[in-house]
Amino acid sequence: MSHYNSFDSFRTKKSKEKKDKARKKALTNTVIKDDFVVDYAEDFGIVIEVKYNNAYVLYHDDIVFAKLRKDLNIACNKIVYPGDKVVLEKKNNDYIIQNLIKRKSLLSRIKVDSTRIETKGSLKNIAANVDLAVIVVSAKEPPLHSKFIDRYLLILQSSNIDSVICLNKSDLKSEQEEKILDIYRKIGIKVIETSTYENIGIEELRDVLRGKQAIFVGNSGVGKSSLTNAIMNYNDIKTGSISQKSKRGCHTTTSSKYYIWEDDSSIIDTPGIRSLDVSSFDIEEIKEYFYEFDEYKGKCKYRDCLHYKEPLDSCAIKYAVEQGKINKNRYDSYVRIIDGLNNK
């Protein structure tokens, strides 16, 4: 007898072959010229915000308007993001972008709502050449839900970005939050408890960014701009130049923010984001960024085991959380997971 209902089989059979077709079409980089990208360039300059056809970039300490060379013949928001870095080359005092340098990662989402520019369901592109993702949370308004953090953690783990926890507002902590941290602590997420108000755990949280390039994700309210003054010690972030004394400088946005506030190293921080889209995955490919899983890999009955409808006796995850040796949040987390995907 099939461990797996034939029916729910098939139907994830078919949801599978559809999403891949949209998945596809979604991830597909743009066409462009082979030229353009580089692996090296001594003179560079590091995109701060990208407009449709034309980008901010951080040139030799001041912040440059530039746009895209023309033969590409693209807008420059599909091909450019914060944290890219470009070569520059200066033509009747305009700045044209040359090149792009070949990235070390590049992190997107699926849109969940549409504007005039992107439609609903489409690929968005938020940061390139990110080394860490501080995933910020609040104790309370907005309250804290592991399974944000979860989506996160998702998207974060299947760009190859290293992720931290931060918990904002840590003074009003309860014995609730802290059970959802230690979750996270159990499986080997860092977390960095907080608070721009009390100026708790500032020193750690710069500690762990120095010498990175890093991304402040998380929802509207939680306090990334908050923590960004505090790291830089500013009282207020305004759009300016870099000074030539300290060479820091910011540059405030509609969309991402960023800002140096060591010469090694800066924050890209994101609009809040209310709902996180994971509809581009595979059903199949969930349980690989679940780490707590890996260590009953093969140990199920079924190779194709999915952790979701088999029978506890042939499910070697299933039988951790009922031995409690696997958060049963987590695999709740990990079970909404995918009937949301069998549900699209």
Ligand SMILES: Nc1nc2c(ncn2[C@@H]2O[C@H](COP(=O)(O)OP(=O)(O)O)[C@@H](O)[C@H]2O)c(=O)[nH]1
Contents of the next structure:
Amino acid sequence: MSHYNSFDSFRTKKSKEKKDKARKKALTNTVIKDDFVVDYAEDFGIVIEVKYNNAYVLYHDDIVFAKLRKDLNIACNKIVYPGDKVVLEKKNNDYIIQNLIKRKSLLSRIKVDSTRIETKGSLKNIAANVDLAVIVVSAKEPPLHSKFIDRYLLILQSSNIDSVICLNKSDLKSEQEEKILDIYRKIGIKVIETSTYENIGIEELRDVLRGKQAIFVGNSGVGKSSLTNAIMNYNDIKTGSISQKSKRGCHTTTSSKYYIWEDDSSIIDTPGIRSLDVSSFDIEEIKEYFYEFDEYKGKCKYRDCLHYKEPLDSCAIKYAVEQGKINKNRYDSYVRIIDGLNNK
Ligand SMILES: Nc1nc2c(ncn2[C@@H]2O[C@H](COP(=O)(O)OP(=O)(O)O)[C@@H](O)[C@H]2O)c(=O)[nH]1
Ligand SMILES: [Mg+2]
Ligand SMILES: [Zn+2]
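Next up, the form predicted in complex with the ligand, please; the one we just looked at was the form predicted alone.
Let us now look at the entire complex, which starts with that chain.
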């Protein structure tokens, strides 16, 4: 940090400020209508699933079907997401979403780009108010690749959401997968191993999820829905009514769904995400999200080093990779992501 040239750090700071501002704006979608977002409301429901023009909302221990306030003149799935807290009003027999309570976080598949805020269509928002993301991967079927994890991590970090990794299908695990998991343990990310078949690690996963609004992300087929079921089956008595109701539609995987499995503890199960578009990130930001680069900050010969095409003897990061101090898979992911930006 201290090695940074002052002009550079000023510039970085400026663009960061701009980005933070843009992100804040996107969090509440204030572009839409000023009075839609409120700071607080005593009585609210939680959105569990959103269709094009309406939403299922968990409200007073019941699931109600609600439509968005007409005057907003926008499709429901463009401004509310699973996990959102909304204020409802009953008009005749219909529930209307009158207000949205200000979000804590908003997870977007594509980074919130400061220049494209107004083009809401380009942004794929997944869930709101997430405290913790569980990146679910499987040992086999589909095979484990660190590049997926790295892309998920990038997206989650840029949304400011804490993440843990859950390796499911641990019944199929071999040495090879163990090595990949070690990469992440070494950079300080918690790894939980589970098997829904053998009922392994489920209790540990519950401990991590307890008291949080969590989201399961990961490629299709890794076991997100199976894990959601495994977590839900526990403690049927306590949350029985809600959990039975929110189990509705469990088989479909086209949209994200919200499940409460214990008081104050919920899971958002997401469908498989096919492409993880990280092309709207900028290199400066990507560098920051590779935590393990931190300790080499300012040590490259050129202060604007991208740790990319620069010669080995000028780049502290490349040297660290060569020395085995930074994991090669992670560095390769970094290079692939930068390659992707340059080919745009
Ligand atoms: N071997 C093994 N297979 C599992 C495990 N958990 C889930 N599966 C299987 O993996 C497949 C995909 O599971 P699903 O929960 O639908 O994955 P999702 O697409 O991530 O929601 C199903 O055939 C499950 O039976 C596990 O712990 N071990
Ligand atoms: Mg699923
Ligand atoms: Zn470098």
